[in-house]
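One chain comes next, on its own, written out as structure tokens in the form predicted on its own.
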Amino acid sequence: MEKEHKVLIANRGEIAVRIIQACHKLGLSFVAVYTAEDAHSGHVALAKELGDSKSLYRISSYHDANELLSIADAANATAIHPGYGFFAEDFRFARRVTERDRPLIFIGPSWRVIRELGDKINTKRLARSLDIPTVPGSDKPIYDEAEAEKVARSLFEFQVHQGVEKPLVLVKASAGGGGMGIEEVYDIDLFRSVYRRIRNYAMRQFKDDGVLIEQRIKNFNHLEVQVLCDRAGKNPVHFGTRNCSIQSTGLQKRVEIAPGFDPSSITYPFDAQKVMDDITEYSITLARKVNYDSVGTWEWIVTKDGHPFLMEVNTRIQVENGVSAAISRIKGKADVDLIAEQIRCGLGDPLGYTQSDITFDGIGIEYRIIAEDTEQNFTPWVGNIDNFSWNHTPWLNMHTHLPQITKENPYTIPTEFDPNLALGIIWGTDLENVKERGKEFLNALSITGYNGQSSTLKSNIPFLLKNTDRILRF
């Protein structure tokens, strides 16, 4: 970094804490922000501890770009780190940050890359041009009924050839999102009526009646590849794979494991090492094609017979970056910090190493500790936490935005945000060792609380314990 920088942290909670820590490690100044609901958050306390008089500002909303940029100017920030969520994958925000009269560095991919890979249809088209496998189906919106039916029939035939007993296709509004405008078709004779229904719905809701036709894939594992590159965008590296298949009923991740499979102790009905090697190579190929210039995650689904399909690219740091870091070594050194690497490279430093300098050791588990009732459809629990403690061990990294809690000074979970409490990252020498340590950690973890309805705190710890023994098994 040729000049002194100050990083505005445009986020909250655990990720804000970790960005502050990374800036401190790199010797960088920072400015953190918080809303009234977050006044007692640990990221606020840490900013006061490690920062100066211009290192903490109160704002009305994390969603207000104008307010964030005003704070950046007032604090003399030179860069903005969006964390994850909020503005992290908003190419318009990234473009505005870098092209304003007082330009700032956006610590993430260039806005052009975010725009290019943020469009799932475009990502699929790019991937196919490189012979990277994607979910079978159309790679552009279809507006012609006969063409749509032709694609659907080919997908039914493809599934029959794969040995799928009950083939089906998804008919999706191409302009939709969040699960809106999607139907499953099990019978090709019913396809046209479903197509017309989705097309009419899409026109009413999105003013665009384009429709996508895709194969519906069931019984798969969700794998990810962690990629990093410097601003040159020429020599991306990966930090291995991770498995994110243990999720809530709403398909929200709860446990992540690195690497994505463990063929040394589990027998899979396919060559698991080859699958991991293939998806990392595919991911690097696409990153190189678009001159990717930051951290990012390539998301894959792997079928039970070992076929990988690229789903999407997340152009940001992810919650689970720490579990990939836990098993990674750069030139033999542990304590890899991917957030610090993202910041360092984002501010202009060259990567300084190649793929051959990155090695892997052991297995990692990341548990997302959340106040929720897993027996009631993972319903969020809100109230006051009066105790939160765990056993400190060399193989555990805890990341939390919760402040020091006592019965006299409880922490109130803000109802405005998801009730995420902490991330527990466990390292083990092998699969059995890390599972033993994971259960030891969860059994020793103590969280208690209450609310106005005399309801005691509900957490997902029993769910995490129950699912530990099945990690990495298909």
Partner chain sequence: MELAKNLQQLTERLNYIRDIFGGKHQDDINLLSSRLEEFRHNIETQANINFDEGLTTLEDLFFFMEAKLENKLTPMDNVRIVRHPQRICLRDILENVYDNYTEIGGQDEHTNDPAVLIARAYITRKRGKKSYNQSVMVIGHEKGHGEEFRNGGSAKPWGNAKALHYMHVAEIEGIPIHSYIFTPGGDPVEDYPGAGQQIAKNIYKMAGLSVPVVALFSEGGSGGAEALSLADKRLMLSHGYYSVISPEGAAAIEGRLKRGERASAELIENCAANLKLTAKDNLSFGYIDQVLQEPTLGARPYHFDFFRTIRQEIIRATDEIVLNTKGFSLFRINQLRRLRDTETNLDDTYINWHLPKSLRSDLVENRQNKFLRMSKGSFINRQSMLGALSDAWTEQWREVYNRLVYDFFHRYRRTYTNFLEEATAEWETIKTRAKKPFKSAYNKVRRIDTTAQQELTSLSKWDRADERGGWNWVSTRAKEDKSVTCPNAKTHGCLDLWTPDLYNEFAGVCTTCGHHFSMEYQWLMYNCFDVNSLYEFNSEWEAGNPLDFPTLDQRIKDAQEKTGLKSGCITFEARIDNIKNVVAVLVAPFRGGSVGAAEGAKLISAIDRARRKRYPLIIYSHGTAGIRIQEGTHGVIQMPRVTIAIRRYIRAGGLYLVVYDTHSFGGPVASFLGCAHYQFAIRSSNLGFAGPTVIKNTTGIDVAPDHHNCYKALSRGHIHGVWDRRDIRMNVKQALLTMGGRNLYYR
Given for the second form:
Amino acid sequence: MEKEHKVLIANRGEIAVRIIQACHKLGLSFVAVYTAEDAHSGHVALAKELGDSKSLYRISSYHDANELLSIADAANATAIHPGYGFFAEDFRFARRVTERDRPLIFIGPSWRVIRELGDKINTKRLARSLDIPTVPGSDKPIYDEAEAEKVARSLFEFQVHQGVEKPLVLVKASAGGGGMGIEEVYDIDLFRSVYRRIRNYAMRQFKDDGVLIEQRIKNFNHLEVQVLCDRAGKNPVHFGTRNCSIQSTGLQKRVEIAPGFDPSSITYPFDAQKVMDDITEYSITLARKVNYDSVGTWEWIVTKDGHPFLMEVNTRIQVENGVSAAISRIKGKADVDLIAEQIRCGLGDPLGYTQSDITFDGIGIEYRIIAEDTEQNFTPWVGNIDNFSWNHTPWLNMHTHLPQITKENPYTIPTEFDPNLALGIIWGTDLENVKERGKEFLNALSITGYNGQSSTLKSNIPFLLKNTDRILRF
Amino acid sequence: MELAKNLQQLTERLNYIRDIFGGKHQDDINLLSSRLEEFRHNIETQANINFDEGLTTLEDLFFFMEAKLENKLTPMDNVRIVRHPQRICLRDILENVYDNYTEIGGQDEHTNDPAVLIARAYITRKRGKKSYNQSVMVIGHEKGHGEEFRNGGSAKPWGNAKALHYMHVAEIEGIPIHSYIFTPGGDPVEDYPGAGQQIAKNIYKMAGLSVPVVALFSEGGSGGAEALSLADKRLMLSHGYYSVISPEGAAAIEGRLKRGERASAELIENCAANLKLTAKDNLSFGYIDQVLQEPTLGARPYHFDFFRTIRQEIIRATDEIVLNTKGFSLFRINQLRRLRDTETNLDDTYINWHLPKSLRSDLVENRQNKFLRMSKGSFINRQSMLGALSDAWTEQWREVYNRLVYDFFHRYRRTYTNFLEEATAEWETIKTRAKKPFKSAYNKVRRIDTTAQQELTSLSKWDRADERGGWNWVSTRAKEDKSVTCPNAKTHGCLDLWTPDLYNEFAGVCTTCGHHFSMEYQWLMYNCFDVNSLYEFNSEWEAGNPLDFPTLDQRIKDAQEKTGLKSGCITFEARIDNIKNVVAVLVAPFRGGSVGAAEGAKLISAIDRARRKRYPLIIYSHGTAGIRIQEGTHGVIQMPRVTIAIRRYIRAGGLYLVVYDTHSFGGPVASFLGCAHYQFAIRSSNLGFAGPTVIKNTTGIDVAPDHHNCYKALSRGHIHGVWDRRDIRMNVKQALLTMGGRNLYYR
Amino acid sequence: MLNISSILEEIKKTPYTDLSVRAPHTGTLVFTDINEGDSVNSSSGQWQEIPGTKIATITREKNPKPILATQKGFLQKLHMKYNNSFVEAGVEIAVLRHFLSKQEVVHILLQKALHLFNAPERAKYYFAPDIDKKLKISGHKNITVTDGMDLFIVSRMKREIPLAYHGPEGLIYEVYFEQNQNVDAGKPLIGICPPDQLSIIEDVISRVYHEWQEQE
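Could you output the structure for the form predicted together with its partner chain, given that the previous block was the form predicted on its own?
What follows is the entire complex, opening with the chain shown before.
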């Protein structure tokens, strides 16, 4: 890898801090950006500390590609790291970055891969072409009412055949997303009216009346496979599985555990080890098929009776990368930093190791620490934090973008962004041990704050504590 | 007393001369003025002398000078004559030409539009001892003698609607229409249903009016004039003008003036001359059938003899139309000969103006053919003789073939198919009823269809799997690495767009607010229709310069080089999902998409082709600034011509769609585009009769920046929908299927 | 009791506001041919269709954009050091001195005379739908608010919660926030005029209209 590279960090907060640290570790120079609201964020302080006069710029918005590229040119950056969120999975941004007059390296998959895997129907068809299990149902938009009814009917029959007690079918607009234009059907006689409603909605909303019909699966665990590959796209490796089933009511993840199941201490009604082996194998197969060339996450659902189905591929580094790193060891390396690996490979370095060099040890938990009222529909709390402290221990890795906070120098939570305050990653030798350490960490963690309405700070620590007992179970 | 009155008259005549020459011929005017002053002075100072002789001399001098100046009249002087408050107006004509009249739908300023006057009138004629009152519907513009409320004879949309209504009435009553054109142009402020659209509706109606129509032009200002003037006979006053645009308007365009700037008198004078807008010019072009010689320096209300001329000629014109329609029996030839004899006093003859129903379609056809024959030589056709001949042959063959296939074969086939359909439906009902008892039993046996279940978990066949939704044609602007700002960024917070995204994948649409940036005309041509299905025809028809307008040749050449096209109109056949269409495109980059004789001829040819081949017709206005003003009346005559072709097409059962893009204004909107029953606009387009600058210059009114926006046009009832460019193919197809249906030709 | 005269005197000492003209985003800045002390205009015309005076051009990704004066006044300061150089977003490039108009003085006085209801936290604020409908029909000066009335919707972090009004009953006399814009905690949202003080408020307005001389 050439050391001459300069990485523009097109993100904020925790991930920006992590990328700056990774660049520093790799000996690369960097450029960070921030908006007026974020002036006191930790990533700004760190950029000032580790960078030079061309390492930090104020921009008007993290959402404006023009701002980022104009900074990239002004600061002579050669590569852009999108982090997660914002432009991470935007194939147009990746395309623009790499195809503009002054091209830059997009540290992420090449734009064609992002586009290919960003399309859920396409991903599903790719998977099926490789005999990778996907949610039963259609794998292409259905435009014909008779055909739709035929599919729905056989889906009901299929579920009865599988012994599903209350068969359910999902009808969704193929062009839709984000929960719009989706309805559940529990009776085939109601199917037609639902189908027509969705089709008309899709026609109005998306000018495309294609409809997808799938089995609605209830009671499942949400597993992920962490994949990494270099630019050659030939020999992808994985860093095990994660279980992300503990979520807020808005289906936002709150606790992630690696690995995805723990058959050594929990008895599952199916062969959990085989499921984990299968899904990692499937994920690698698909990655190889599309010449995947960066980090990515393969999202799976595993039903209560042990059937895995591929849901989608996230073509980016994810928030919970740290928990996979915590349980992984690479032969000949002191620690695992997936972000550093992503940057290193993204800039053209070969991976340098194979799957057999990666081993796993222990169990990791990642807590997302957020100021929110878990009793009130996870409403974010907004105000000033005047104390944020925890016990430093060797088994804890704390990632936060909060600056040094004192009573005199409180931190105001910006209202424009994701409410994450910190990620607490705990490593333990086994499940009991990691749960104990998790609770110890949470009990010692202290956050206080105040706001204009003089209401005290509400955090999700009690929620995290309560759920620590539930981890890895259905 | 008498003397004072005469003096007063002479003063008025002098002032009139001064007015109409706009500062020219000062020597002559000064001479008259000093003689008049001298005479007046004499009267005041020298009492008790007979001044009769002096007066006669003075009057003679006036007559002499007026005759001298008459020969020096320039086109612009004619324009000033026509606009002068002393010019005869429609009410003068009603008073003096007709024997009796009643104004309909208003009185003075108490009418919905005082610029348009409707009257039922009659002319009394005698044959022997018997006298006949011949009723007519008089429709026309009323300029008045300078009254403010008349709006100078500029009709509002509802004024034209009123005229349209009484054309219907005349048709019901079977009486001829006498139409008087005294307008500088239609009022450009948009209102329901759009200034242009109403004019288009009028032209469309007149193209098929089943009663004789005579039009008399005094001031024929562009679209406003066309709204009332599609007539069987078009007469024109010798000092009138008939033009595509006012000389001032032309000067503003030629001089590239901005809002509020004024053109020089010289430039205006030149423009008036170049536009060839006089009665003589228009007679030689064939857009006018006859010129009525006015008194020296133009007709004024006291020229009572002249009203008699008008009366005679109006009667003669109406008689001729009726006789021509009725055909030439020996008896009628005699009548016609008598009619053409100018010595005959037509008041003492009588020809019944009522046309029997059987002849009305002949009347309409004659009128349509008359217009379609006009302006043939006003553009360049470089097609070889042989090519033209073979085209003509193909056309003839098509006509015969289609008559056979569609009129004969299809009619019987349809009857047969209808029968078959009904029979099948009946059989299905019987079958279902018979099967009912078995069906429920059949349902109870649950069978597991293993192949169906296999399909739920394995890859299915999908022929569209490889489609990436790319566009068939992409603008070269998509190659440039830069970003652009959406005009709505301030209000909608749109982020700057990267041009390779915007002009390629986004099809020129802002992803935040949906604003449509303008795209090249090729974008729609190649992305709306099936790939490789375009077949262009008449591409060698070339825009010309029929008026020898200065520098137009070079400008046409520049436009041809810039666009690679011969004219501002492309006509082709193309398919959408195998539905065949005839399409005409008005190309904005070719002289603003303006329509002249070549474009008009191409449009008519395309419309005829659609009619003969029984295809739907789509006109895509990529943008049009209006009629090409440098072609003068050769341009403006395309309004009725193309509308007539459209009317024939629609009447023959065709489906006609109009799609507006970018900016569409002027004559085309006020005629063949505006008359379509189905008009749609692509988002962010603007359309209307006259642009904001023209409105400001003609009326002094400022209009809001979004006055002509397509959504405003939609609210106004002009268009019938606003389409997203990205969905154009789907929308056009949807329109063809829903507005077409089985009675359309293409089925 | 409000001492209008003294406040007016206070304002008269500095009868203007100094507005910072800032770079809307990053880019290369080039000043137009304009000097310190030059007078500038805001956008005008019946539909604001005539743009304000151009102060500079900022070019980002080959897309030049004008920076226009948003208020009438004169250029108190031009930071010429930025000419032809790359600037960050939000950098002050000029200071525009704007002399207060009568309406603006009234506005300042009303902020002191009315009962202000402040934003409890930084967020975006909207009127509750039923209030919003009334506002659009009859204008805000016809709406009476009472203590405990659900008046606002607070929107932050993609969540919306209702906010009740607390304070004296009265008419909404002024609205200080714009939809879709964040309001900082403690900034006024609306100004309420209790019915018994209506005459005092109207007195304020008429006095300003008599006494205030607008400057160019």
